[in-house]
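Just the one chain here, the form predicted on its own, laid out as structure tokens.
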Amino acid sequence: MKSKKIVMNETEMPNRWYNLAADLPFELQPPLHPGTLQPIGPDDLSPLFPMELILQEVSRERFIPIPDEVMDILSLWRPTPLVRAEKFEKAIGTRCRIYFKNESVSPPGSHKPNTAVAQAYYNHREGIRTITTETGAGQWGSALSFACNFFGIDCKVFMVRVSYESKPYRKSMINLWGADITASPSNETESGRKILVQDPGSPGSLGIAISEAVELAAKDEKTKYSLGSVLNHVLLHQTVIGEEAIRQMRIAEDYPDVVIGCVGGGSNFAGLAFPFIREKLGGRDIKFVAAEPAACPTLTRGSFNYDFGDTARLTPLLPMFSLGHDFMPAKIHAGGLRYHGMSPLVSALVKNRMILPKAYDQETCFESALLFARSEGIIPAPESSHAIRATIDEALQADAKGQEKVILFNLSGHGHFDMSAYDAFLNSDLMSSELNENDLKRNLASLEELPTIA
């Protein structure tokens, strides 16, 4: 019988993180102060994060080893299979390979927890008592909650409120690992509050979140902030799964046309992509997609500008594609991509064209979601059902012209805490995913007044 997984065993996971930073052929602008808006320097970051994650955000080293302690823990559910989805590749009828790297499998049940037990780690060796953070759609408040346990760190999360209402078993998780968890906006913190005078019906977003969340840090020199995605520290240590991705490629004998992730802040596609876009770089011809929901579509319709990371302007002014900081996106079931801007290393590959952004909407996904759910057998998260349906076009293009491709997703996270979201697809009572163009006229103006990018 042939092999429909690709499964190394524990000795042979990845034991450093690559840096992508190091090897792109153009230069990075830097991140600018809120105040001064200077460049800013590892002091600056220095009441928000710990010392050696400040020193990985500027860090032009191509490989950092990973810790003994951080790669103890990842063994728990690394590495990741690998998987040809020869039935979702008969489900679409086309003669593609189609391949997926199962980041599911996780505890948490994502890819969230490569960077929380990284990031958790650091804190603990710097004596951090405390850190608080966002959540979108609950994957990296339950991977941080996950990560924080291990390390016997206070966990205080702010889920953005549609998730909250919409994901009450999110917030059990996070509870069980010992976190507190609370939805924003909130009356805890002077940026909920201040939303909430403006709009007591306000359905959250991850810009307000952060603020409350960045907001509390700032004011305890024991307490730390962690984000999920984004920063290049983040992206960095996702790229295990990248690196493990091309091991078992080879061991597969096969090698990918075109490498696909969802978008939301930019994490879970660097972790697959990075490590590829290094081969690229050295010579093969690979395709990188990055799929995003029409309703927050900040890389295919936003603005490539200085832009703050929370609706509060308290987050350093970062240099990226992004719908401007006060953009209250549809409240789609993919809460962890409802985010108005995008990593800045993902937007300037973006915007040097070595990746080919799109946008999808809401029910579009949840078809292709329902196709490969049918035949794969696994649920897979909203979020993900993004860089399912590009899969599905990519492989019907592929087909119309003739050619038989390998294509190879990230599948994110699963689904077992989104069953609302597809009783609402199955019943045709899906929420309204449309984007409200005056409000992306009126944020993409507002960039305008911030400092643009040379």
Given for the second form:
2 protein chains.
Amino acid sequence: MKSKKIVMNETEMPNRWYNLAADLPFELQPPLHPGTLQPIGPDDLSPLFPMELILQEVSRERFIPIPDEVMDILSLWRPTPLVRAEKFEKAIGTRCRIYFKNESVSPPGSHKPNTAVAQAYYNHREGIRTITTETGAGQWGSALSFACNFFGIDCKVFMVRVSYESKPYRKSMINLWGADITASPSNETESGRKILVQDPGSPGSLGIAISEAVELAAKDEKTKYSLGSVLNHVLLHQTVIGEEAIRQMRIAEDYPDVVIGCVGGGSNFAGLAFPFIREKLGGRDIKFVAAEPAACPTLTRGSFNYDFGDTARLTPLLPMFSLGHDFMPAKIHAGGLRYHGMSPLVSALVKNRMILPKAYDQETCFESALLFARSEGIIPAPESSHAIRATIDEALQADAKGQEKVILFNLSGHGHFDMSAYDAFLNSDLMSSELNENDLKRNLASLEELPTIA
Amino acid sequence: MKSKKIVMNETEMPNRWYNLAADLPFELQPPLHPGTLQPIGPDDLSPLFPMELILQEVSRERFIPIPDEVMDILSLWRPTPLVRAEKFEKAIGTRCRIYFKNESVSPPGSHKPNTAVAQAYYNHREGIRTITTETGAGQWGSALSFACNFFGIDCKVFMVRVSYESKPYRKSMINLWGADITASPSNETESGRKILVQDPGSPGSLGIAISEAVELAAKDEKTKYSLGSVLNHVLLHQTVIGEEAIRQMRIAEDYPDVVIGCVGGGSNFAGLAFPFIREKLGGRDIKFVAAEPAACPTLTRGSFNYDFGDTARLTPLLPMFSLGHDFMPAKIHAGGLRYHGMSPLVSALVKNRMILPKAYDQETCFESALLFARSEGIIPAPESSHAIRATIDEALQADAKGQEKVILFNLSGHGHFDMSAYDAFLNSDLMSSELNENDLKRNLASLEELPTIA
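Other form of same protein, the form predicted together with a further copy of the same chain, not the form predicted on its own:
Let us now look at the entire complex, which starts with that chain.
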């Protein structure tokens, strides 16, 4: 019997992160200060992030060593398995060979702790006592709570109120690892109180929650802020996924023709793809597909422009694909993909045609997730189902051309805390995921007032 | 760095089950027919189970090969990791070395699919179209639904109504893998209708759900019944856990002095312990601890006597420890441990002083689970928390004696679908788990009317 699962021991784990910025065949534009519109430097970011993370954000070093203290915690669940999905191949009826990297095996259930642990560590090393953050559906909040727990750092999570009320079990998980969690908007910050005065019943938004978390961090020297995607250092920490996958594909004596991930802010996609992009730049022929929701089509219908990371215009302007910082996507179940912007690195690669973006509607993604859950057993997170849908697409296209492709996708997380979404799907009761074309048009037009990318 | 996780490839998986019945240094008493009180033979069981499982139930073969078709599905998640719990050791402050076998990594989240897959396979091979079963909290129902899905067998789950209503997400999981699920008591069976006439608002019980499942199976030749614990063949299928652990301890160059599991019907405990009991019979010095809830203290306060497996007195009489088939344990969160009886094999080993039973109250188990979740990251099922509590106990006892013991316990499942229980614990709002002493006294007395064990 040939192995289905390529499992490595943690002693074989890659011990450095890969920094794609060192190898890019094009220039990356700098973030701009929201007030001056001038490029920002490390000092501008220091009220929010510890210096080591700021240096990683702008680093051009090709490899950055993973500290032993971080390795020690990652090795609780890493290396994650690389799995040949034979039963899924049969269910599709394809001749392609499909592999997936199973990031759902981490204790919080997704790839998020890969960066949460690193961020908590660097904050700890610089004497930080409290980290603030926002969370939508709760994946990121639970990962950061998990990570802070190991370093004795207080973690303060602002959770979008509508999710706080409708997803009680992610909240329980955040509590269990010791973090303090507050429904946002809250009375604990100026930003929150301002919103509550205008609208006492506000359901909250990621933009508001970011403002609350940033406000608290900026006020106290021993408090910093943490983000779960988008930024370069966050993507850097996720490259352990792809570094492991390269070694595991070698053990499997196979190599991917296509590498696929879902994209919200870009971190799970980048984590798997960037090390393979290095190999592509070295001469390998690999196709990269970034799968996003049709309800929030940042890469397929957004503008490549400078835009704010949050609704309240507090963050630096980032050079990225964006739907406009006021864009309000439908309440799809893949909450982790409901973001108006996109990692600048992923955006630049899409702009330079090194990554093919594709958008899929919610219904077809759930159908694919069900096929996967009934063949491979694992229940995917609604976010990950977009990567699964893209995988089926690529396989069927290859079959139609008589090609036997090797496809590798990232299973970014499990759906144990999303069962109500599966219920809705099985009962044909999914909420509408229709794109508000007028809102999109208005938002894209508003980007024209912001600086364009040189 | 020495490995924390002993991961094996599935090509190294043990390919046979270990049958402890072949090696027992004492006689096992036979089950008795509920009507005649005479020992039952294979034919008496054939309306309910396929013949191959009946033969396994009475087999004295030492090893039974695992069919390729079963190995193929088990290998989706097996071998499961054996983990050295260094951070947990530090959290306890013990000098003992603690290992756990992580059965929570299966898609349904527990050890249950180890037997569910085997049972579905043998039913499929004998042309069975439908399998009926009962489920309390839903762990077993989801495992059987998962297993039947692979063999195209219809699965019909009767779920205790109170759990059906309060644990919606286990129900969703059962639906997702394609099983049909009905709240019990239901209108679909005589037994269910009879209860509903007497009590239209009945919350149901495991005993009633068993009656409904058995009734449907007995009525139709192509329908059989399946049980998730207690019986010999179920425990047999779980021995893959211990067989893997023996190989993995060898890789770790260590050996357990103490082997621990929680017990409800006995299957996860037996799965880990039985292969080590073989080694004990071969001369190894190992202590075995079976951890049960103080609210349902079958082994520590029950009688070793013949008793029925269900409340409705439909099943054969089994020679086992029992609290009496009418005993109603408090509604503790470890629903999988709320069973009045115990596997006859485990019972006989306890009676022969080869296993030490211990009872723990719910509060202390949740405290231990929290310590584990905050050190090793994984959120344990409330059932598994009993094994964790016993592990802490053994470690502290060894420390007090100046001994450095090696302790191995079975992490039978994760708590992703039990977060409301953790909420209750964190908010000091656990339901009372007090033992009803009068109910216990009355039930133990009622056992005196049943045949005693020779």
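None of these values were measured; they are calculated from a predicted model. Under this definition, the rigid core comprises the largest set of C-alpha atoms superposing within 1.5 Å between the forms. Numbering follows the first chain given and starts at 1.
In a rigid-core overlay of the protein, E190 has its C-alpha displaced by at least 2 Å between these two forms.
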